[in-house]
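The chain below stands alone and is given as structure tokens, in the form predicted alone.
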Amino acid sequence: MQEMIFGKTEQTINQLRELYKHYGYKKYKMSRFETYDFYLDNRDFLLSEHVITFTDTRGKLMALKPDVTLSIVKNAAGEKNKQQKYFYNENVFRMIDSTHEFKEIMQVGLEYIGHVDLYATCEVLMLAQKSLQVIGLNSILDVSHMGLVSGILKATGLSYASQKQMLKYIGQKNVHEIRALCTAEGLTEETDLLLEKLATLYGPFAKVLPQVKKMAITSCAKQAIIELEQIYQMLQIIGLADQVNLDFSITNDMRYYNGIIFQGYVQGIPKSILSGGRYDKLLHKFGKNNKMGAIGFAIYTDLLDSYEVSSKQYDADIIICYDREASIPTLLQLVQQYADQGLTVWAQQGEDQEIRAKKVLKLTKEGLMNIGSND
């Protein structure tokens, strides 16, 4: 059973590889291992500060890569303003909260990184919604942009510690302590409203942004707005604005994001199983050319086992049940004639099975009949 999923898995990681070569993306391979110095100085970018450290026998402190962007930003992005396309299938090991265990996790993602224009941005979005797509038929993308909101943050005159304190609580939509640090900071009713507006806004595009054009009081967040305006436009032109909303609780730190950040769902995984966004900050601060950009995603693939179980209705699509008399030739014919047209089928001998599938078929030596399902 656990190898049947950990065939689906594979499988879909393989789709998304493809799809990546499809658009010129190639395969990046890193290092297991970095300095320990390099995760500390960047650890304000990591999802945890936490990493396993080891030392090397030459004396010198290392660490198991937590991340994957970081690499790929020191050593594969040029200093030329050089269009560069990665994507990867690599292991990363981080702290669990829930447990505060470290993990190996297994993700795919891609990253983007050069003259990030309209297009780069909508080619980046779009892989992400057909990454999700290669998970799971029903699925969304919500979309948020750091311009927007650190261009609201910093208009309200705020310090920049109670800015990022401001950020958290706008990610939690916590309404309650976004009104309580407006009144301890002096700020004004309508500022309170505007941030409290800025956490709770949800919904598809066509909906939110005219109401989101009303808070860009700002030249910066005028120009976010632009932005997701023309955004907006291009995703209708390829059919997938009805598959992508707008939600600015999804925050990130001002100091690496500076333009898109975007979270991806699929039905039957309880949290975002993708993660992305635009990072130029992220790139100026290894010294590399400041006319680069950079964009790019993560798929938390290790998701994907507990997605098998809880969403499969069925353990395969065809199981054949086969006595001894029955003629082994054929029994491999019809599997491989199954697995051809993409199904999932399982072959045993005999009739107790305990897994569950759409179709039970019997071959006996008189032929193959069909016994209904197995539930």
Second form
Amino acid sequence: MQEMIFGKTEQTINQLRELYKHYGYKKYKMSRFETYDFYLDNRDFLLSEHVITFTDTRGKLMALKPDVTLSIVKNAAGEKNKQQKYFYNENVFRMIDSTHEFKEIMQVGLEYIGHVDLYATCEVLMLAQKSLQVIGLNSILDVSHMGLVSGILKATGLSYASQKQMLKYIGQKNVHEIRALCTAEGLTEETDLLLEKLATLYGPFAKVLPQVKKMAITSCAKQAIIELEQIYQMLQIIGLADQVNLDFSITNDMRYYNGIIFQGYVQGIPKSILSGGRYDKLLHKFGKNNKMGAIGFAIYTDLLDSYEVSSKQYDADIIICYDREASIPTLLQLVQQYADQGLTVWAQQGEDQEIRAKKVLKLTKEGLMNIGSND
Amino acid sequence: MDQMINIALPKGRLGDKVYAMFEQAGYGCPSIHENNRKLVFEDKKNNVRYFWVKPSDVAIYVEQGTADVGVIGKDILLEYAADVYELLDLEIGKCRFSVAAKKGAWIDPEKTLRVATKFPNIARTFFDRKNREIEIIKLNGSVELAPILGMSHVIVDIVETGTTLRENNLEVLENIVEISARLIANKASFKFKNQDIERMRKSLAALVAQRREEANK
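Moving from the form predicted alone, what structure would you give for the form predicted together with its partner chain?
Below, the chain from earlier opens the complete complex, with every other chain and molecule after it.
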């Protein structure tokens, strides 16, 4: 395929949309605004509490959407007992922690709402893996299970505040702080080791799963392990088993997420670009009946723009410099020819190069000459 | 597969001690001892590249993935709350965060407590937990001066030996948290260079354990 210079991100987004359409997901188009109290009610679910607000013409406080999942879930809650599959690509507005400035972020994602069984879980995981492959050649998908993590945490008998603290240390793979907190809270050596193990275990399913089996200390944890085993068997069948890792240091809010959660990384981007999981609890908050579940993920495509992995950047593939005596019909034909080949062409009078191109051509009345390349 | 590991070290005394540990753990880079102003040092044999950066910037280099791993004081890690893995306590550069005041000073519990510090986040988190109303006075150095001259009631600062406090007639009221140098890693690097980083963590952990044992003898 011809290497494209412009719009690599747009191209990726298009490929992702096509991928999701093939698996029966419908595009979800949402309005730009929601009422502010909607986000206020659910602010724990949002990554940041900061929302851009304004007053609409009727004096109602509105917000520019910081998140898409919430809106999809709210609207899906109206449709009882129906299976719904949506994908979206929408701009969301979020505050960036490091700069304390609002940024418009293009987010692509999908949501599966309805009866989430083993098939649905595997379909979403598979699509997450395929999405990563669309984004970059070398990618990693890591899976965790909130049921296992919160099951083990609850068994410790720690207060909610301490559980949250412990969850944070597990997320940092911070063994020495886990040990310190266990000592301070008077937990047994056995619990301490279990929590340390939870934080540090990392690797392919096949390698890690046998060690996880020893962690079935509560019924909740036991169930989680059974689910992970079933998922592993399915991944083996579709040939994805060695591309997916287990990592229980991936954690998320225990109040919303209950089943598997996962994160994806692509080489060249220092942060997780894909993040998702099973969030039945959020669905139930919106009044969906308890048999329904939801699973989905989002891709932060703004990271693609920031870290686009390309060795050399050009404004165009080819520049054609022509002088006053050059034949305009020949020039027009040449430009058209190159453009039809899928290349980007820039024609200009004179040889002052204000833009960078891979190849510089010169057109005079004698004909076309190659006068330089930047390869 | 061996891949180059990029390591950000904090410039200064702590950085020198940290490099000595890496060297002992098998990640030496002889060119680092050359007396020059270069900031980047590479060793092809051990597959490591070191850079010296300002201590408060180590977390940023690691979070952005420019460095795969780095070593940083827990004080800075707490203040910046970077999204990184904290893999190991190197047990060097030990000190603690403390609240200190003028010796024998009476602190009126009915008044808003004025706190002078270089670390506003750590001070705020600590007093928030106690539901104490405070006013932060952010200083950039010589924090000890603030209570002496009556600008603040207390200070929140790093205490190593306590000499500076004693010489300025201040005393520790409360300890907030223990500080030492920590090995941190970028989350994506940890996944893509997992075996290499794990090996490094293990070698360093073994060294830390050995040193602890020797100290206890």
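Positions refer to the first chain, counted from 1. Basically, rigid core = biggest C-alpha set you can superpose within 1.5 Å across the two forms. Everything numeric here is computed off the predicted structure, so don't read it as measured data.
Colleague: Compare the position of the CA of Y322 between these two forms after a rigid core fit and state whether the shift reaches 2 Å.
Modeller: Comparing the forms between these two forms, which are aligned on their rigid core, Y322 does shift its C-alpha by 2 Å or more.
Colleague: Aligned on the rigid core, do the two forms place the Cα of K365 2 Å or more apart, comparing between these two forms?
Modeller: Yes, K365 moves 2 Å or more.
Colleague: L70: CA shift of at least 2 Å between these two forms after core fit?
Modeller: The answer is no, as the C-alpha of L70 shifts between these two forms by less than 2 Å after core alignment.
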